[in-house]
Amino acid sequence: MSDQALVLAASAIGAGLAMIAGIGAGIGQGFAAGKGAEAVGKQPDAQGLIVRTMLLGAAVAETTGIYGLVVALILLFANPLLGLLG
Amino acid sequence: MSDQALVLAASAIGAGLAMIAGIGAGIGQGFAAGKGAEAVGKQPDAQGLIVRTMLLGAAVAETTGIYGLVVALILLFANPLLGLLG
Amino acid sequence: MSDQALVLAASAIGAGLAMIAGIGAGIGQGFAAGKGAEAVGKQPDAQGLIVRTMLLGAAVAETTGIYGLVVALILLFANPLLGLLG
């Protein structure tokens, strides 16, 4: 087993782990969608404002999922650890 | 144990881990579906608007699950780590 | 397997694990988005104030996700553990 193989294997696992962060955005944005639908049902006139607020908040909730994706892509495509091998 | 086998084995685990992100979308979109059904029950006249809002929000909640799928597919079908083996 | 390879491999896994912290911010910010949309539906006149409050709270909820990102980036790009190898 070479040093490189060990680091690359761990990077594959690390990339998979980083994607788990997406659980949060999925739950949170789904909650926002449900509350948005409920609010539109109560106040159809305010649909535009409600949807805009829902999407703005959902965009913020997306950020940590994107952080995870960025770390996974770094591990896969621009792995900085390989270069540190002696 | 060859280097390639180690990296490929870890890629299989990483691909599986990445799919765990789907937990979030499942919970969130299910909540949105429930709230949407509830809202339609209260205001059947607003069904079109309610469903549209629910689907828009659910589409947003799908994104992080798709990120996980993309990372898993990269690990399985376009593995960039193998090429980095010395 | 060299000492360096073991430390770097574990760092890759650690970076992935750190991103899991993002689950919390995703759930919390999504909850804020949903409640914000609900509040705007009830008081469309107060939309500006509601959104400002929602975003302020969401920014606070973002912090722990960013802590995770910072630790992951340190492990990847400024790994302090390698220098401690004898």
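Model, not experiment: these values are computed from the prediction. Throughout, rigid core stands for the largest set of C-alpha atoms superposing within 1.5 Å between the two forms. Numbering follows the first chain given and starts at 1. Compared with the form predicted alone:
- After superposition on the rigid core, the Cα atom of residue 27 is displaced by less than 2 Å between the two forms.
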Contents of the next structure:
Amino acid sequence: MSDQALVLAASAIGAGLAMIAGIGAGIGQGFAAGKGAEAVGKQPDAQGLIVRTMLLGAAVAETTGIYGLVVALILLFANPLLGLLG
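Would you generate the structure of this protein in the form predicted alone, following the form predicted in complex with another copy of the chain above?
Here we give the lone chain, stripped of any partners or molecules.
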């Protein structure tokens, strides 16, 4: 097996592992939405503050999934590891 094939295979596995980050972001956003709905149910007067805080948390959680996607795309299409082979 050539070195280039080995690097490409390892990059594909790494890209798949990087996409697991999307699972954590989805779970975190679902948990935040559930707790936000629960908080609005308990204190309807604070809905604006609760929703604003929940959306900020969802945006931060979403960046984790986006970073995983960017890493996967770099490994698949702009692989910097192939340049090290020479």
